[in-house]
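To begin, one chain is listed below as structure tokens, in the form predicted alone.
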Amino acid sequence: MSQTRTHDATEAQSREVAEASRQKEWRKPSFMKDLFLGDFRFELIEPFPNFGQPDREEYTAFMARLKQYFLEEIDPLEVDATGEFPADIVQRLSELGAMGMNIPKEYGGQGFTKSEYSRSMGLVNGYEGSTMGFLSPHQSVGVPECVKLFGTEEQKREYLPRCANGEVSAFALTEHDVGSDPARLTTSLTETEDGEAWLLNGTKLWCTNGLVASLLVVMARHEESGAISAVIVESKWPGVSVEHRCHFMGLSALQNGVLKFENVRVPKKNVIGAPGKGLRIALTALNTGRLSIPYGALSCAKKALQVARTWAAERKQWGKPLGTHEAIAHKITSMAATVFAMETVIDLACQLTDQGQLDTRIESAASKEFNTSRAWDILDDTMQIRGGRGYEKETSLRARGERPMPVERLMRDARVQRIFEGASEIMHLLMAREAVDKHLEVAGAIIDPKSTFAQKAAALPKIAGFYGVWYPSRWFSLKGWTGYGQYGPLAGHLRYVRRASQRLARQAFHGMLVYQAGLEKRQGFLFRWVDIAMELYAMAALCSRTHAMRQANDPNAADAAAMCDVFCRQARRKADRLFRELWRNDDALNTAMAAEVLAGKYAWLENGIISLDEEEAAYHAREAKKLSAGFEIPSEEMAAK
């Protein structure tokens, strides 16, 4: 029998493992990496990848096919209603393949691009959320995406033909006490006498498709090394239990639990990729996995724009429509940008990603968290707009004869994209560690606590001769007041977003003089720092495509001029608000005060509520109640069940 441990890690140790678990080499040019570094290089992105380019026939038919099945056979608000799918709906998304969009024809699968998975997603999620919380986890971070990534060639014969006939997939690495620190994994995988398999022991929480799956990959911690590898397990071997099904606020139909091992017997040739090499191969899967995320919060962010578009049409107000009073007209024009925004900044990614000739993990890191929050800040004004209206549950707005629009379940469904696959926080830290990956090469013995004098001094010539020559010309930029005239009316945002990048690379040299080491601490700083940088590139990735539509003769091309001009404008403003907070807010004086509230220091605060304390007690004492009160106590049996 397990039993449940703890591991715990200094925070030198946790930054230790995530540092070794990322990938270190950048084999190939990265935009976002070089917009940090103030090196505008809209080359890369311009012309607009694959612009104008026709989807498959392919892939049309199948769209096709899977709108139709959803539009005739999935309720969504059944199921939100019900925490359950239909009973044949493994079945159904199998005879379609929709459960091996991501996996090679040759082992099954339809072979998707990632912009055609992601699109995929996008469609099932801006109609019913939990079915893309099902269908995006096994195949973009489970069996499929690790084993195609990393696996051996028996591997994927064995595995991948599985899961796109209808095997579920699902990804095991939280654990109770484990998010984000993968120090902490206390899951171990012990050789067993023969040597010829590991024994894994453990429970991992918030497994997704944990309760219906039939295939894991499980992140477990070598009990010899340390080391932690990426397992597959078969939830039909010995030892495999799932303990509990969680409910959340959202994505009612979500099957999601709480798994535990107990001495599970699995092979060695299970062992995806190399042994010790788990965390790298679950941070890999998570980069282009998390794509599908920003196309789910982009399809209920085009939903929630239909619904304040229509009803701030429809509601008259004062003797005039909702939508013509400024207050909520300046909400609808910022939505729509906002909207034409986020679609360009998943587009993007998803066609570099395709196209393999650039380094996008910042760019996905990017696109997932300025989707999520975008998506979030358009839902809750959308909200606001749908008024008493948009806080009722469809159900109720059908049965008193009103049209239901989904906005009580787009918001409760949308808002776990700001924790799935990464959470907001995690999104910041990984691109703004990304971000210095030059400064740390060039300059990081100098902030390294751990370096000598000698090694200190042994860095300064490199230092002196690169940024010698790199910062003095992050000053000067003559492209950045008179260039990219062929642009035409986009020139002068191209104009700010290149003098904008060598300002953000001033600023990062100047944080690592003030914050020197102490820099990674300063998340203030940095999240700042990131999103800057993220307003530049969906500024620069709205104009490559605002200019694509032009040249290309699109019928929207004006329309997209035009929400292009209001969205850089309002990045620009913010960017400039962002650019000044960096140095004058009030970091310090936050912390500190933080810091004395989770002492306790203002308790008093909280007077005058029921305290969580008097719940819980109130809550014993009214079981205790009902037993003493004649209840029958059940059996072992009868509570297992």
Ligand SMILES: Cc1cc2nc3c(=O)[nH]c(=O)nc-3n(C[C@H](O)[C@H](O)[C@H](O)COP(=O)(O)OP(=O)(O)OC[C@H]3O[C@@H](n4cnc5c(N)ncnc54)[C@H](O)[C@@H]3O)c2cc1C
Given for the second form:
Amino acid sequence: MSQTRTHDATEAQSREVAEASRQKEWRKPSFMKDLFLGDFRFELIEPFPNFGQPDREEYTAFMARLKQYFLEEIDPLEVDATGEFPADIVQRLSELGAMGMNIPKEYGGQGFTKSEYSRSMGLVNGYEGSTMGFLSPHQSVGVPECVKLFGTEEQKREYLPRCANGEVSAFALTEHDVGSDPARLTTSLTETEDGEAWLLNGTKLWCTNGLVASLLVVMARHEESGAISAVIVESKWPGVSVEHRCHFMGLSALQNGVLKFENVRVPKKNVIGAPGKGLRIALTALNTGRLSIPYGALSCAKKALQVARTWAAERKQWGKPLGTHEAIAHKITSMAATVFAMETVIDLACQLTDQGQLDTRIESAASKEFNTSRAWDILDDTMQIRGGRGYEKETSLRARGERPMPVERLMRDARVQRIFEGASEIMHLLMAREAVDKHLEVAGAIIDPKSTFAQKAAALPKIAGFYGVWYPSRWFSLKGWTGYGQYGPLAGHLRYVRRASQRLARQAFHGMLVYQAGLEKRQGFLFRWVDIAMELYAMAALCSRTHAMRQANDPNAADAAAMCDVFCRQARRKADRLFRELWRNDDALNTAMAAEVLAGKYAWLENGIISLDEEEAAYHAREAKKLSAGFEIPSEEMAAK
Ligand SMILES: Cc1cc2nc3c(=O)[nH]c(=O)nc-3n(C[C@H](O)[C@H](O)[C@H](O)COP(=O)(O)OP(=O)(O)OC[C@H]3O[C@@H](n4cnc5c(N)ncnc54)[C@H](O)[C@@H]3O)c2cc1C
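Other form of same protein, the form predicted together with the ligand, not the form predicted alone:
Below: every chain and molecule of the assembly, starting with the one above.
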């Protein structure tokens, strides 16, 4: 069995695989899907779900124990510096119940809601990032989530209690040639001669927890059919090995590695869900599993806000506190308003998911993208506000007698949030695909270059019927100019969202008309479109929450209204700019020049540095020198000694 075989895939094949594993059915309403179509259904998210419900006592007690454990037993600076957790961390976390937060009580877990689980992750991540990096893949996408969603009763009874009681799990999809595009997956499953098992062969890259996990969910391709299955593999089985521990820019204690599978016998009962549906399972688990990441990003942003606020008030330069210089003041305002928006966006997605009445897969992707990108902006602003101290390590600050505040560590730990569990660009593509879903359903035959003339002609009545009503109605909305009066000062922003959602829907339609089948490649257009949609989602969520706070006479209601107003003003300005740039931009020029840059035409720009090739050659030369030095025949004098 060759493990180096590459499964080459064309762009079209990659798209086909992604499309086949996409969850297509929409059995429940979706707030964002309707927003995409120009139908702003505020009533789906107002009243803000579960607003004002106190936490369950059991959960409050758990959070208090979790916090105490971290403060007493985990030193984030030591974890960062040594790249190791305390030796008993898994045992302690499982005693606390943190290994089974997502696992139903009947299988030995805590049975937390998505909201409770995600908030716990936020608490952890705002303090020490590697621990979230350990807990989240274990239960957000590892064996617990996949088996809970798709496993048989027998699998649930066997694996869930083990995971809740301290056995670590991991999720292995990525390979050397498989990152965002699973079409090239080469890890293989071949049926054994007795027909009762498969032999698993291949190498998986960057498997978080792979160094310590006893249970792995592995995505592998059936040699015979080419379909991809998700299988549960025990790391103690013969043929499973760790080839290398990976080290990263941040999250230094991550137990992440390259895993190798050589003729590992996997019983057929270990397939999760239907054979061949592995990618679908992985992507569905990620849909809600990734809700913990935006909470993690939020907690980094909250910590950064605390650092920035404290420092900008305390530090005086040019005769007054930093925060009173206008450039810094504006950053502080934007950070505070954005943190409020981030919290609201992810709270809404979690609460809607827990309620179960809406399909929240787009809100989940939007929350991940919105929060991880905003957290990065906030961290960057915080670094600027902290100046040189932001760039200095906390250990160095403490050693010279200054109070350490985490900025560089948070930055290093947070950056990967925009890469794993669905990179930023992939989140945009996922949302863009849903944005044009209805249009493809109605008018797909017209724009599909593979459609015959007869198929195009047959589609015309349906197209005329749908667009004849839908398109004119996306132009007029009395509510967009006079509605939402019951929401007082929020009404103006809600009217804007209504009008903008109609405009957004029209632009998607115009994009289809202009670019036709080529629209899927117009990422400049599509990504701006998605960015506008995310601003509208955040504005609507914020208005709903602010209104709920006012209705409940929440002591922070007035502050919330002020923050909501600031955020909505910023969001409207951004959306207006993006609307303009949908059609007036330099995309064609940029795409053309990128092709030339990639072809090396502008390589002369890189003159004056020591090039990558020179560095690599020098490294090998140094290594060769060290090697030959090691083999030097000792001199007579040395030999005598
Ligand atoms: C710390 C860490 C932990 C990880 N843990 C796990 C784990 O536990 N299990 C696991 O299976 N994997 C894991 N991964 C892998 C992670 O999920 C991948 O890094 C991620 O899927 C992106 O793949 P890639 O890095 O190969 O990037 P690529 O797919 O090569 O993409 C590189 C860049 O190009 C962009 N891009 C890709 N395709 C397109 C496109 N069509 N259009 C526009 N832009 C595009 C991407 O968004 C990205 O920005 C981990 C990675 C890291 C760094």
